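Just the one chain here, the form predicted alone, laid out as structure tokens.
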Amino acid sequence: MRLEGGRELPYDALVLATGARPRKLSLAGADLEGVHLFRTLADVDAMKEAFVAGAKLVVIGAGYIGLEGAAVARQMGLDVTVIETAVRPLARVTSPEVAGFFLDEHTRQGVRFVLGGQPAVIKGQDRVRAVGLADGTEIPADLVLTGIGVNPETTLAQHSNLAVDNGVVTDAQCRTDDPAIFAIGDCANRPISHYDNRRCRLESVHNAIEGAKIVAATILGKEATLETPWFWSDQYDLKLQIAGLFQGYDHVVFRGGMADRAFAAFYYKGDRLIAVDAVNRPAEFLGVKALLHKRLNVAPDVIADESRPMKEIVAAASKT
């Protein structure tokens, strides 16, 4: 491996953990102060001395990073509006129903949405003081935060001609297509195990410990323990804690209400249960997880049936 300025490091095993970086708005006016990207401390500490109550804060996409923004910014006084492209927020992440919670918990809580919105323009001279939409509709703003999503960093194994494909493409033991090079993280396309093997470019901090664990037990020349994907989201006093990939779900049974903000919804496909939301809900999350990671499954009609204990029907699942 040759680094800047010539010296060359000899390696057995090389791993790439080069991670992502935040999109950017490309448009006229990103560049203003008061536009901030939210991926390191180094940005919170540039919005810190602008998050005050009373200042007007715009939030561009209701994913995660934009929606725990948003609850920081109303739990301090900020008034506070959201763009998002869909017609929900978290479209990419969770079904309608669990959506709609987080949507109507949001405005509860005084935040405007603009779903369907697509930003135009920033205005303003050396700083922000409006975001234009593309139907005219401007919204006063003293500070933008962008919540777009990432790019991974790829430029390391592009240059070392490694395949890319929405990341370092590699194969369940995170090896790329040079056998002593291996990817783990935000950066990675490796497939899960638990799903199929469907490739996934996953952005956690369970994925990017995960890999680090399968590459040490490859190079060890041992096998490593995979767990189902998980996840987690602080918003308020709601946690939502996730396990398992619902994509390609085509039925949701529910534990626990909405209205008193602490449920869980189980994802099937077809009668497997491929994943979790709960809401509040940390029992359901736990079982579930176990009950991925041992590859068992419960039926739809017993997750749905509240009078017995989560703990009890993974107990019952795992002697089958």
Contents of the next structure:
Amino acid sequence: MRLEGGRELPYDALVLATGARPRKLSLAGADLEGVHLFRTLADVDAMKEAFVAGAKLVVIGAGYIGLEGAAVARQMGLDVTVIETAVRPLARVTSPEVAGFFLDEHTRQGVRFVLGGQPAVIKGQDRVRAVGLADGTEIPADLVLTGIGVNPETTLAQHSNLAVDNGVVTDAQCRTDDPAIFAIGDCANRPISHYDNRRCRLESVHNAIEGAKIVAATILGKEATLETPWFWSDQYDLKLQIAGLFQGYDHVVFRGGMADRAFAAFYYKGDRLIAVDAVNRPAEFLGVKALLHKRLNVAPDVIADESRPMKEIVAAASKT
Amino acid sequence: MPKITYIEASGKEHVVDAPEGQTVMEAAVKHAVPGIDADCGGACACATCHVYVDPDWLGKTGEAGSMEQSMLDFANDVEDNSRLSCQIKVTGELDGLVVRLPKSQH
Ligand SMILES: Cc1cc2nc3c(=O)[nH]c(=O)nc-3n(C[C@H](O)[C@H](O)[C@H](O)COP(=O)(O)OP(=O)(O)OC[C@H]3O[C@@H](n4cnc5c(N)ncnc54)[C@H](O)[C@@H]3O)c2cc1C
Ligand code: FES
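Given the form predicted alone, corresponding form predicted in complex with the partner chain:
Let's see the whole complex now, leading with the same chain.
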């Protein structure tokens, strides 16, 4: 491995954990002062000064990052508008039902949404003044926060001629085509054992930690225990916890009600439980996480039965 | 600065200087105390920062909130004195706190 400046570091094993880079808007004006990306502590520090009560914030992108930003901004008294190209928020990451809940919640908190909106230009002289949409609408802005996804940082892997296809391609042990080189975290694309070895490039803390455990075990000639993917997102006083991968589900059943702001959505593919979105329902999250981890199943009518505590349902499934 | 003693399941002790305002989890992680995984970094989302608070200290650490309690319900080997260490803030009052760590967080 050669560093800039020419120094060489010999290795027996090399781990690429280069993460991902937030996508930049490719619009006129995207480089204006006041337009921010959101990845590192430095990014947050850079917007701190303008991030004050009364300031007009436009968030571009209604994924988890954008919505978490919107929630923090509302709690600090900013005036917030979220622009999303799709017709609903969180379209890539959750069901229409759960997305609808978050849309209502943010609306209730005073966030305005422009759904199906197409940002066309960022206007301003030295500093951002407004975001112009394709239909000619102008949304005034003192500050713009973009959360439009990330691209895996694979430059180094490409220079090393490793296979790259939406991330550095690895096997289940996180090994690239070069057996001495591993790739983990946001930059890597690996088969997920709990989901029929479907290839995924996951973007989560758990995925990064799990990759590290797999590589450490592999280098030591051991086998790591694989968990099912999981994630969380905090917005206002709502704690969303997700276990499993919901993609490919064909129906969803609920415990609890959205009106109580505490509910869980269980995703099924056929009669198989594949994921849960739990809002202020840690027991449902941890219960399903345990079930998926042990590759156990629970029928939809059983899981939807609120008269049975989650813990008991999990214990019963573990015995059969 | 308050001192906290972490005792691993094996009996090995780690005494750590914990700045006020940090959590009992953060102080352990910053000093690389083994046995606290803290996968979610303190968001009360993972239940991998489980500790047993020494019974003498239970009065001072306070009680688990409802979210924390539901998370603890699913941790391994939970006892009456179980807490998630990311939910305990270090204060001057906690100088001398002793917590024990479970065999495993997973
Ligand atoms: C605002 C925000 C909120 C999030 N919230 C959550 C959440 O609630 N739950 C959750 O599970 N996940 C969340 N995530 C996602 C999570 O942070 C990432 O999935 C995780 O950090 C990925 O870890 P990583 O180690 O792969 O990459 P990173 O954490 O991005 O680390 C990669 C590091 O490599 C460095 N690097 C890159 N290229 C090179 C090079 N050539 N040489 C040397 N160094 C290099 C980078 O500078 C960076 O420091 C959030 C992310 C963001 C941005
Ligand atoms: S660190 Fe995750 S719950 Fe405490």
